[in-house]
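First, one chain by itself in structure tokens, the form predicted alone.
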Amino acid sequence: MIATMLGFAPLARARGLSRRSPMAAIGVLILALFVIAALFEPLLTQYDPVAADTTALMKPPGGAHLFGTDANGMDVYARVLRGTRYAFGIAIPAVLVAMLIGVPVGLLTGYLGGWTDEVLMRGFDAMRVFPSIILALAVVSAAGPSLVNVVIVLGVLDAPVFARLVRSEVLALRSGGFVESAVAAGNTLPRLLFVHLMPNALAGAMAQSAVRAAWAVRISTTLAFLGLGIQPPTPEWGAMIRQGAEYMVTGQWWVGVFPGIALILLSLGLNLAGDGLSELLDPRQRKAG
């Protein structure tokens, strides 16, 4: 109780998490660092990430510019920090869009079965047949390379993953006693799905949300690298890596390497957190603990 009053309870939970799932603890630590970078970016650098300086073109790392500068004289460190906001600003909404589409479909198909299941899930299967990056390239090319379009496209493309996860949970739950009791009590179909089934069927989807956020970050970065995502001079990691690739052969490696490292670390953090969360939410792991 005293530890709680002194504010040590979060530390105790962190120690408990590190013991139960070291992977999740490492992933959460990495994500926490990126969240700090995104929230406090103006306090962590003195440079404007989109302000060009013709007197500081292609400066190597060190001195006043920790990560060096690019061909426009923009500070790479400031741009990498600002790019964290865009990474989260794409990944989190994309996962939310995917869940808003996939979870209701998974609930409906898993509970009703029959032709509803066949039609909706076969449609989702058709989406998964094609490589995601090819579909994303085609749709973003047609709709235009804006942040909103990228988020919507990634969310729609990832919806089948959440639909299948929720559907598999509902298939196991729909014959349970609490569902039969809810039906006997006269609950409507929407209430049955969203009040009784959804809270019990979301564990798998929630565990996969961090992993799918990592996928969204990678795909959005790939789109920007190919010139179809967020456009320069916006400090998006994929666009920065594309710009840096042009100078890699001439020895100016820092323009593309630092955003590339940031991309790898954020993807690693999201994947570790997702894998650890899957372990923590696994009933067999909870029994073993």
Contents of the next structure:
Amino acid sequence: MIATMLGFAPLARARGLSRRSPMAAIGVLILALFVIAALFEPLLTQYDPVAADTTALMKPPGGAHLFGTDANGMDVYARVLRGTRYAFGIAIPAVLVAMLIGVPVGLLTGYLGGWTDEVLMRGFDAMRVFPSIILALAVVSAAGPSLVNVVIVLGVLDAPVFARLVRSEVLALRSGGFVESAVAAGNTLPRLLFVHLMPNALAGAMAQSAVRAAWAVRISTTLAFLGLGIQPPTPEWGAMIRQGAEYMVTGQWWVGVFPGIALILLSLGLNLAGDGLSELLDPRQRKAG
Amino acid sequence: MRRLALLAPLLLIIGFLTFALLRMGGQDPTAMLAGPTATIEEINRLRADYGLDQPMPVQFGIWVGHVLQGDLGRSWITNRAVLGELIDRLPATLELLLCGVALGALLGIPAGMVAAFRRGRFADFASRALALFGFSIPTYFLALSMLLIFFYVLEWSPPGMGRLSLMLTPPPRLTGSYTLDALLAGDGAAARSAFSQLILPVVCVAIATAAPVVSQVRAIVLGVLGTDHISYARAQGLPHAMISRIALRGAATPVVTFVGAELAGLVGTTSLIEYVFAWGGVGQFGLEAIIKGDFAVVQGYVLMLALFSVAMFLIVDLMVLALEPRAALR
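Having seen the form predicted alone, could you now give me the structure of the form predicted in complex with its partner chain?
Okay, now the whole complex, with that chain kicking things off.
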């Protein structure tokens, strides 16, 4: 049961993934490449991503520098590789924070209903009045743009997505026989929620996690692009695109374009894998296709 | 209509939360305003001038009082009334947003329908792949890439520096859209320049709009095609065109609801595009105010966003009512 809870059993079925969903298989492949880049970055390049070389400023791609160098003479390829760590390092904790808040809230409001449910759901509705980027920008700029703050803010802003998903599952499960027998057997409320309901209500949330990670990458790089969050010369993709933006229309395109392409590929991989994951984990989606 | 009754408390709560967030945040605009050479006394005098030495609930009360009289305060950066600043910049944003969303919907809705009707074939695959790409590219990078390709490489487009060539004077303001105003004033050169400045940002908004619309419309139409009455229509041997028409009738309501909900979120996307193209609309203004900590502007901008969203949802409700009179019973 633990394995089902963590989503291992469905993942074991993923071996047939390439046959059933080639798009999802491409997504997983792209993700695997990024994971390799994040883990083995020092082996993949001879350059230090933050070492300035004043003898090689703004070199175009090719020769000694595969993706060229930026205005500080730093190797763009090494910086794009290192940026993978920032992307994963923000997105994964942010999604975990979102689930850690959203799943219990969804379980509780879905099971109890009543005014707590009403108040929280209206609160989430009110949050949707604002574009998420504006909300993230406002909160991060007020809280101070540190890495930890960005992760927490993204997690909190994304928690409603998971709360809603879990809540709707619980609403459907609440009247089920196994809930009634669990109550009759004298389970405490936390035990009922986390042991009996959660494993059955988690599929939708698990399926969404990759897509939400893509969202977290997009928002966090946008913050860095706007100059909030991580600052240059830290090799974070959004900050690199900010550095490259002014050179985009003067001919030194490589400073901004390579991190941009990495960003597109990573979100593409996450979105493709996420679609495949939801087909595997959520049989109802398979029908809607 | 229940939404309308909730509007006043919603705006009050949103106003208060923004207020609290800004005041509790790390930014202190008075120090910035007074300049680096200011003494502590000067900063304190400025704080008193702006009422920032009062307790927060008192400040909020004063702010609400002023808002009710139509006074949103003054920008600390441009030193002009916030309401005037917002109203001056609103047409530029609306022009961009409405043209972009219209173009995006015009491309996205048919593409989604074609994908659903030709499920599993090339058209389906192509439109889904394009939607996925549009969904994966960050808005600001899309805007930068557009400038790189169409301004720098191909030289088809003017640089992304505002709404009109710097050599031209803006036309007299009637609608607020430079293109329309220039046409109305009979100024051909200004109209051409304004229109060519408009194309790239509008295409960016359209791409950002179309991507989610394609996949959502596809899912909605597929859902409708699976219903009993479509199976019945098929079993009767009705012509293909007629079945499509019946399916579209059923898909209209959810599609309108979805596009309406998207529009509220697209305000954020549009402000990023404005930022890259230096469009000077209300989105860019609000974005920069948040980054610089221009409290009064952020406050007014947030209020305006909330009003815009509520208005959008209201329009969607009315359109649904017109499309489906049954909904009134709910």
